[in-house]
Amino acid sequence: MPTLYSLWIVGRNGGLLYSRDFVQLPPIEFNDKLRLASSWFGMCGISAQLSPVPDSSGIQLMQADTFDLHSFHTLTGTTFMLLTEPHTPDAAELLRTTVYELYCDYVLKNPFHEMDQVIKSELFDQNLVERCQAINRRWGVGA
């Protein structure tokens, strides 16, 4: 059954900004997700670079045995990545339109928001929160 597991997203530095588990998942200390984030964020970059289209936004997709991991590049150098079970269906087509729409509403047209700052909002996490847990129980996951 198709699964969404976490969200993150990485500033334009390379900074992890947000990250949420919409599932149970092993707990992972927030040092280590830093570093994951900003060892993906440099992988991007690289890709995007060696990449013989021009104008390439780097990995987008990664797939192994147990899990999907979706990236999402933004012209201002957000990094959106979702984590999903395998084979999750429109899980690309969900960040670029629900998970970003979303970004926009609540935390870049938040005046006291800057770029690369820790998202703090409640209202983007409520949200977020609400249609991923939309999804996974329509899926049939936590029902």
The other form holds:
Amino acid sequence: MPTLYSLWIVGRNGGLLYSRDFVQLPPIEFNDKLRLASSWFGMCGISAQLSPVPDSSGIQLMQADTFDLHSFHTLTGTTFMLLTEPHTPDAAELLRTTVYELYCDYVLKNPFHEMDQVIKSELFDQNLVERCQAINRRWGVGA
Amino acid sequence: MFQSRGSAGIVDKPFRQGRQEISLSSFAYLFSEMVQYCQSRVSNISELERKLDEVGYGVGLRLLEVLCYRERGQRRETRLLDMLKFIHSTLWRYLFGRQARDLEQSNSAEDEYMISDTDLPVTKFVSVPREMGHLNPAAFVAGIVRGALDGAGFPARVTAHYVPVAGQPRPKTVILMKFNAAVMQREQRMPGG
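If the one shown is the form predicted on its own, what is the structure of the form predicted in complex with the partner chain?
Expanding to the full complex; the earlier chain stays at the top.
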């Protein structure tokens, strides 16, 4: 069943700025999350350098047996990671449009947010969870 | 005689009519920067509120003038209720493209009026951190209202508040106006008041 699992946002220097689960998931220690996020950030950087072709964007999608990891790098260096059930349709699109739009609206336009600081915007949280859970519900997944 | 032929002087041109709309995003970014600018120059929340109010005050004074010329045929309201309607409809429509949702008199005090609205462009994208408590970025709008009222001869204390609405996820913004005693006395002396 297609499902959106969780969203992570990694800042320009590899720090985890935000993470949110959309369904019940086994918890990960906060420190582990920080480590995983910065490792992924590093791997994306390495993958871009490994590319035999110039101007590679790095890893965009990692597919495993049990999940897909969609990764989206903005021009300004923020990395969005969306974990989904394998072969969840339109996840890359969702990341590039809906999630990025919400980030621009409720995080960047919020005067109390500082770049590369942890995201505390209530409105971002509310709207993101609402939208993603609505998508999950459409696929028949409860919260 | 100082005028070159073919081009009219600035006072001969009709006052520019019509509305000019700007992108909500660019306004939101500009407003966000303005709040950050103010924030870097104050040490506490009430000072920040006052600073936003001061910025709005200048806007309000000028808006009163331009709207009286442009939309009111060079007439300015002299009665309290008419002035409040002017703020509620004409000023609001100019600023936000629609009327404010409600205009009402306070139950507790004769000299207090409230304009309430939801989803103002100044609050739409802003999440006020918990440690900032009661701050409402619409203090800027409160400043605009105070400027317009003051310019028209209705000095008042104007403040902006968040008020939760039952059944709604987002609170509404209430602009509370408390008029000076002199305004209320004058209003009572006027015919029909």
